[in-house]
Amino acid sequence: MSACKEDDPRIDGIQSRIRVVPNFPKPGIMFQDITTLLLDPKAFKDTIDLFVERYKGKNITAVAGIEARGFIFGPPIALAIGAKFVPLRKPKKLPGKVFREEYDLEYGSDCLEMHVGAVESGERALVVDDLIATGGTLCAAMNLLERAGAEVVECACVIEIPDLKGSDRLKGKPLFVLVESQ
């Protein structure tokens, strides 16, 4: 479900302040950058805002962040909704014993970790992104969570990159978006 098809006018603000930045990392990719919207503390506000009007009361008991930047809105997102928050990392970023999960990208490669014991059985999961493009990071992060045996509830994005078709690989799970790339 796309935010972006409501009439809040909070999604245009937002909207207004991710700048596209051509050709990069790699060429051929319009790299949607949050930065600009981080800059402006009400956009960031009303970013945070609608994820939590979503998700108030839904008893969520994790909010998984993707690194890097699902670490920016998913701890206040947590915070707000009473759930903790778990953090996915890089490879090699956690001490002890971890969940390993190695998935594609729109440009590469990657792999997400997981701490044994972030989540247990039957807890109630929200993974948090900046973006989705094909979709191969929230598979993982799906992946992890679940063999930890969480149930994920919805995946969350501030932006959908619609033509890579990320939301058809999430297994028929719910994904929440706040706006579609520009």
The other form holds:
Amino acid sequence: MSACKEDDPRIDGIQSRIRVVPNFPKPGIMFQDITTLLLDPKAFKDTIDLFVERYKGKNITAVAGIEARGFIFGPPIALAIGAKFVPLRKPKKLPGKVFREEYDLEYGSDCLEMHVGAVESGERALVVDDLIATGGTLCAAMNLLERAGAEVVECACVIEIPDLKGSDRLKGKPLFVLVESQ
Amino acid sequence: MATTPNSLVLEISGVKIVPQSNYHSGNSVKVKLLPNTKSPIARRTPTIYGRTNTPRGLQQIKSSHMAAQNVDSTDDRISRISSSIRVIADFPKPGILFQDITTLLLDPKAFKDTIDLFVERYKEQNINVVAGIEARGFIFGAPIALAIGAKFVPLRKPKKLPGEVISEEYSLEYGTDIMEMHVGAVQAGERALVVDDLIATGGTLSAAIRLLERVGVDVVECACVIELPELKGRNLLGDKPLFVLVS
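Here we have the form predicted alone; I need the corresponding form predicted together with the partner chain.
Below, the chain from earlier opens the complete complex, with every other chain and molecule after it.
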């Protein structure tokens, strides 16, 4: 089950700035493009503010962002709530010793990595990405954090595609989104 | 006064001791502001030397320490930023000393100071656009854009951006790569910053400058956390100035 912030007056502006690009990356997919949101400073700021208002004062010590669009939303949230920012990356990008988590794609599999020592046991973490579809990537992210002993408090995304039921793959952890899209 | 002659104590105001852990391996990244960069803060906080085990010495240190602690000087912030960067030998290949900024991101104060140093420099400069180079440029570019009220434009590897793009090819050590930007992200006449975590040879940054200039954007400056000066990346930026925090 996910919490969605439909009632806030800032949501309309945010939703209207998201561009849908049909047939990307392949036919039949309606791609939710957040780059147009980033071109509107007020809408981008409102997006961050909505997350910050929810999470400040909740003792979140780590914000983990999923490469690469999670690197756009995660760091401003981390900075505003005084948490560390932890990049979760595709293989072979992080230079130090890493935890590695494999996950399934529609065809084949992929991998997400996190530096050993980035989070400590007992830390309270958020996972941030621009969008949740099937939830596979977010689930891998949660696994990485939990393997390091952190507690995943919530997953936070700008957009959810509810029909893909990604929130069911979050191991019982809550999901918070700003916009739901078909 | 019963003090040993060699008990000189260095107190730098406003800097918290970063806890040492196994993760924070010692490194020796040099710190300096480059000669043709303007320090965003004109005043300097004095470094305070003194002996702590005489009452008067202690008194002087304490009062200066407290006065100086109200504002972290540029030097203090840069010192903390520099020491939070981890150097990893032989990555991605033997002989390379990789400057790892992920450890900086784990120190909320150092990360905030990094962004503040850029924001202080650019907030009055009428910058309309901050272009960040995938992927580490996103981490620094997005917060800067938000703080100065500019749009954020991601510059990406091929086939990541879903809409119509313009592409710029650039050289790597072996072969070439391509950088893309969405058509319509920027308008002619806009004033832009280009942000990345590090400048090495300058190839990536110069590709970003070319991409933006092709659509009529005025690239005001390139901003990086780290420069590797021996690689002379500045030379590839043409007439565009470069601002870095750590060299």
